[in-house]
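Read the single chain below, which is given as structure tokens and is the form predicted alone.
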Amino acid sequence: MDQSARNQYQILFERMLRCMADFEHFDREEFVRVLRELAALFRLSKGVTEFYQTVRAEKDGEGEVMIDYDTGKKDHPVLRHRILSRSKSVIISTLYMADDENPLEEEEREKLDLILRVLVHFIARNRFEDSVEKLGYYDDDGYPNTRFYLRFLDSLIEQGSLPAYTAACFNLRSFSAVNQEFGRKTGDLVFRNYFDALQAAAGDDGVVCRMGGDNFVMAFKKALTEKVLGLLSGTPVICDPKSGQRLLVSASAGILNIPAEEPAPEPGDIMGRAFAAMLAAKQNKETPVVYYDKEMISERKKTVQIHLLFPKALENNEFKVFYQPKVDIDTGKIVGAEALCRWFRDGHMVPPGEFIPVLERTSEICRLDFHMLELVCRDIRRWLDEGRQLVRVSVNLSRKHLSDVDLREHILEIVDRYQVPHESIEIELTETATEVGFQSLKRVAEELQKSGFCISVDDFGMGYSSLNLIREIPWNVLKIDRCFLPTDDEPEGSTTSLMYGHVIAMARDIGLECISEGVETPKQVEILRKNQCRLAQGFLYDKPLAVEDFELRLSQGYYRKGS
């Protein structure tokens, strides 16, 4: 090698490290061209670098290859570097020269190889860098992840641009239905389709991220508002390119206008509020779409406090067991009682409605079900020792205990360390609105039943293919929902009256007891007894009643006949 090409070389290794150290401005075209010269300098044909996640993929051939530089002449290598990871990654560079050059002398190969291992380090830094950024802020599916939401959040703090944006937490509606119609294939490439259009409306500035199955969240300029919120209502998305097919793909959302706080919200904090949005958006029927204000922070505050609260009410008994009598409308009979929970703090009743629908957004729910269930077996067992008339007693389940496994032991457990008949306890079960869930409700329904205990649908004809629903399942009773009673002022060929009329039936002509909630009117009375539905639970009869005034109501016996 002589002095011109030792000098050629100095010059292009310290063009090549000067762009290496540049990390903030990394020039790749003059990278490239160094990279070039030096080839030529060193007479080479062709760089070749192979990329592996793993070593079992370097032997499987999985991984990526690239040619880096080619001059298309017949070849063969001279110099190879393998790098494996701490992470099990691999990293090869190959350099190859033509079989008509002249071979390396020895201090050729000696500066080429020190040029190597700087390269592959190099290359293998930005490659490991580029697979923690996909291990850390995306996931399986490539779809960018909570993780790089956050991080957009914070630099968006850092340049204070944070209240010019709006934050977005939705949840897609009723997608698992597009998987069970058109198959996963499909299904994933509608989910993408929308992803993009998302996306394509939040813009540059704006990021669209994936909380995991169905949920998102977004962050976007306030101006683009009105466009996204038009997606998240509905927008039609192709599901078949070859025919052009499209499905109408909507969600239900949360939103959160970032506010202008010293200091800045957290990034957690937004996203809990969208979140907490857009929970309120899918229990709201009216609008798809939810705003986070002033009110929903006072019913979040309640929600925290219903928890913190909730294991010391348990502890201290503050829960109470009321009964809502069930009555023979022909007799006026005492013929059984719901169940029902009261929570009574510091002398004052919480509404069921302020507490109920929080605790089943966790598994605190299914341990007051247990609970209630405890205290109807012991006050069932003091009847018995008391010599009392004993009633059927509805106890509700929530839908939560469906993927509980063990619930038929669970639920004997409690009521056989009272020695209380089988048959003095029924189960109330709700509808479920998914496939998934009318399974796990099949299950837990033979199970029960086969233990003896009578088994009730409840809210019937709200839930997932109703008709399916009794057909399927081995029911006891049909506890037909008050939507389905006509009221006072509708007269008697609408179609709620029609629908209630053969929904009776029906249940009747398959065996099944049927009970009517809801009733409040005389009237509502004569309409059950029209269509021979015998069994009412009601205001028109009773509220849900403290132990003590229900024990008195049972030893009276019956309620005026038709009251």
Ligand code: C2E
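Positions refer to the first chain, counted from 1. Here, rigid core means the biggest group of C-alpha atoms that superpose within 1.5 Å across both forms. Keep in mind that what you see is a predicted model, and the values were worked out from it rather than measured. First, how it differs from the form predicted in complex with the ligand.
- The Cα shift for residue 18 between these two forms, taken after rigid core superposition, is 2 angstroms or larger.
- Once the cores line up, the CA of residue 311 ends up less than 2 angstroms apart between these two forms.
- Relative to the superposed core, residue 475 undergoes a C-alpha shift smaller than 2 Å between these two forms.
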The other form holds:
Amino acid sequence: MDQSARNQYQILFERMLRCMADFEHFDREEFVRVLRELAALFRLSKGVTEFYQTVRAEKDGEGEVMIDYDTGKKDHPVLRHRILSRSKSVIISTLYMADDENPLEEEEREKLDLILRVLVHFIARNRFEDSVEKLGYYDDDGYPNTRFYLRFLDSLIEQGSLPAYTAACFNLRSFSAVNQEFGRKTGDLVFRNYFDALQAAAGDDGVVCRMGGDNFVMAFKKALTEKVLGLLSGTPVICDPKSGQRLLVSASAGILNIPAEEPAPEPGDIMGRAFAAMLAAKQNKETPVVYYDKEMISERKKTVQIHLLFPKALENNEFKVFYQPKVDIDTGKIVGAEALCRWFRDGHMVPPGEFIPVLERTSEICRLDFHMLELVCRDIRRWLDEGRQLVRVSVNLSRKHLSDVDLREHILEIVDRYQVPHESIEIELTETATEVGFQSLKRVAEELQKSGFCISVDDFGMGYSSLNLIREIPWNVLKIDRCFLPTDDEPEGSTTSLMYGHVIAMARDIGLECISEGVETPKQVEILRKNQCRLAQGFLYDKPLAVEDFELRLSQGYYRKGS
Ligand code: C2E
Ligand code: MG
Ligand code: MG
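Let me have the form predicted in complex with the ligand next, following on from the form predicted alone.
Whole complex next, starting from this chain.
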């Protein structure tokens, strides 16, 4: 090597190191330029880098090969450097020289070897950063994950551009049906295409990330909201590239217009608010898109709190049974009672509307129902032992029990443990929306009836009542929901009034016992009487009563006529 070549090498080597040192603003063009000049200085014909995930992959020749430059001449390898990373992946760089080129001098070989070593470690580090990025910020299917999302929001906060953005959290609607009907592969394709469409709508300065399953989060410029909401509300997505067949895909979405607050809201907070709005959207069958409001977070906190407190509350006997009498309107006699749950927490009574729907989202409600049945059986046992007059008591069973194949055994175990006559227990079940649900309801109702329990359909007319429900299942009692009972100012010939009369007539003709729920006024009692519905339950007679008050009522035995 002559002095001028040495000088040139020195300059190029320094330029190369400078490029590598400025990692944050890595100048790729300069780097490639330097490497080419170095290759020319050392008369190289080709440079090749190979990447292998494992040593075995290296052996099998299954990796990635990158040709860094190539003069196309016939050549042979002159230097090779291989490194094995700590995670046992392999990187090999090889330099070639044309066959007709002057061979490397010893000094040249030493210098080139140094360059190659530095270079391979630099490539390895870059590669490692890429895999860390992939591992940390993408999920197994290659979608950016929540960490990616939070980092994106962080960068918006840093730039001060957060208030220009809208955040969304969404869940694909009925996506399991797509998987079931068209297969997993098609499902994945639809998923990917929908994701790409949303990413395109969010633009280069927006992101779509997967939280897990079919839950996603997005952030996009406020000006794009309408476009994105259009896609979320429903858009056709290709499910078969060959035929061009498309499926309509939509999502339940929670939207948060990020406010210009000082200090800026935390990224985790933004995600939490959009998520709370999405939960509300999921419960809202009509509007699939719901905007965030403050109440949602407190709702969510309450929900989490209930799930947290429930097991201990059950252990501490915080759940009590209240009894609401069922009355024969002609005699004023108490003919039965419904057991309703009350939660006493820190001296306050929590109404069922606040915790039953929450517990119904998991199977915790089943534990509560069995607990209630046990409390009822304990009371009945005591009434029997004390020689009191007994009335039939109904307990509510959530729909969640329908998938329990041992439900009858569970119920029998409790009732028989207290030696309570089966006919003094009535089980209230509610209607279901699906065919599968209907078949389970039929099975459960038949089994329980065979075991001697009385079974009733609760809240009839409220939800998905079908006449099939009445025809196919051998109910003993029809409990007509209070929304069916005409109010005092309801005109006589109104649809509600007419339907009410016809439902009762139908029940009577079939031989079903019929009871009206939510009777609040004497005028309503008159309506019952006129339509020959003899049984009533409602505030006019009594609210649900604590056990001592109910026992007092029972010992009186009846209400003053018409009260
Ligand atoms: P439900 O089974 O339809 O019970 C009747 C509800 O109507 C009770 O509400 C009762 O207090 C209320 N009610 C009775 N008469 C009147 C009236 O005249 N006017 C009005 N406005 N309301 C009246 P509650 O006790 O708040 O229970 C609400 C629902 O919570 C129940 O509806 C039932 O679905 C559920 N629930 C209560 N306890 C249990 C339980 O132990 N297990 C299960 N699975 N659900 C329960
Ligand atoms: Mg009920
Ligand atoms: Mg009811």
